[in-house]
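Just one chain is shown here, as structure tokens, and it is the form predicted on its own.
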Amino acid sequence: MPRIITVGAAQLGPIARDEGRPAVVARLTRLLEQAAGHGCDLVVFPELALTTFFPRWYMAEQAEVDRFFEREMPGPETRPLFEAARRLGVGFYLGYAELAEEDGRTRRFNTSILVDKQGAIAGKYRKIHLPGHDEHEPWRRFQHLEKRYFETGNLGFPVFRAFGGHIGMAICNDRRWPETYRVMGLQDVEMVLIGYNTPVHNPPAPEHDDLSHFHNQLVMQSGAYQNGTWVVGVAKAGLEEGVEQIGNSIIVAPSGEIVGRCTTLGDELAIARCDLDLGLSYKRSVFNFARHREPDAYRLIVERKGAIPPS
């Protein structure tokens, strides 16, 4: 008997610094209500959807930085989100800005979090792999603070038992490196939800530009085929305070087929059913681990420190 949950990929126009959470919310709780109305039991919603991405920018005072952080999930300004969710039976993905008193001081980081269909937190997961710098470029035409402002996640890749499958997050940049999806398959996978800001331009390396499309889609398909993994990539498109966003958001069938895409760069809903054991036939296949992968190897190459003789 199929496992069917049917996933909104809730794409975010641009937000402009100074919106505040409660327009953005609105925004947000409107995706909700659209996504109830064709029946979806989730929804996700991108990288840092509360605030635009304030990483563009360099600011030397940390009350600054600070104003784009969350400090309590679900707090006052975001709340009224939580309560849509319970009173419309749809579960969500937020990524946001978290700021956090751990360990007897205060910590940030790059996070999201899985919402169940009653309104409470079944999961937290916090960015690994952050790209960027973490001191000011002025040549650059906007900054990638990431490194600056954030501190490297340290949650690991945890799956959830979620929606009556194994559900798996991802932020933006960690979906361009395969160890996140194997981290996760390895632990039997099922949906990978990702959230993204990703600009049109490069920077440090410009003739990328015109592949920034295609290089989205690869990774996610990619990840998808060689883990028997459904995959949500949701982006925040558009031109937010003078950055192009690639947008392209899409649902990757564990095939590696592109099922449900938005096709704008604003406020979208792309719907698609998913059954969760159209993995099941990659996993006792193609990609059986138990049965082809080799670990040891792979361990045996890294401590031979890649020595690997030349060609």
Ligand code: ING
Given for the second form:
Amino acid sequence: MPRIITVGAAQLGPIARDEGRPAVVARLTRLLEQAAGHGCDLVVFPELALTTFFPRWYMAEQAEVDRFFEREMPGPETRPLFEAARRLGVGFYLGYAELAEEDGRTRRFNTSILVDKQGAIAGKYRKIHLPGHDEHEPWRRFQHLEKRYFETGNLGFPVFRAFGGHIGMAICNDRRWPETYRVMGLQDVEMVLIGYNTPVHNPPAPEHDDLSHFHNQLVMQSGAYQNGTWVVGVAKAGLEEGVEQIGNSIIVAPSGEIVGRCTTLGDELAIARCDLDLGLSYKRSVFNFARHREPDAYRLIVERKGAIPPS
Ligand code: ING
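Now show me the form predicted together with the named molecule, since the one above was the form predicted on its own.
Below is the entire complex, every chain and molecule, led by the chain shown above.
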């Protein structure tokens, strides 16, 4: 019996700074209802899907920053989305800014959750690769202060048994690092869900701007193929508070082929039927880790300091 998950990549267009949670949750719910109408089991929303991408601004007052965070999940304003999931029998991945009281202190993470078809949280992930900087850098057209506003994730890259398979999560910049996929690949992940907010322009390296779509696809197609897993990448896209963000949301098969994609820069649903067993063809042959990986040999290479000088 094939294990098929019908996935909806639910791309979002811009979210304005003053767009309230209820209006955003209404947009998310509309996409969830659309997905249910097409028989989706699972919907993937972007990173920080409840607010505008606020790390683009320097804010001196912590109280102003904290307005973009959720103190509880679900809370009064997000509960309607969980209730819709339960009513429709469709699960979802949601990225949001998490403010948690843990270990006797206030902690702030760039977080994603996996919610099952009963509307219950089945897994949580906190972003590990935080790009950008932590002090105001006025030379930039816009800031990227994730290192200021968030702590590095402290949950590792867990893989959850859900939706009849092994589901992992990552967030935005994580998708650019091969370790992200391999750490989950070593846990036999079968589908990696990734939300992102990616400006076209990267101030420290403007020469990459024209390659933003190519790099976006390259990293997710490679991660999928090299670990025999599905990868779903979903954007918050379009001109958001003056910053052009890429769309290019895609659904990638374990072969590395793109089987679904969004083509606009707005709220848009791309759908694909994902057979989780397609990954086996790669995990049992070219990427059979048990037979072909050589972790002991890698350790030798890693311990070597720099290139070997000519003898
Ligand atoms: N955004 C970007 C990302 O990794 C970035 C940061 C943009 C890195 C452009 C490199 C080039 O997609 C987030 N939120 O991580």
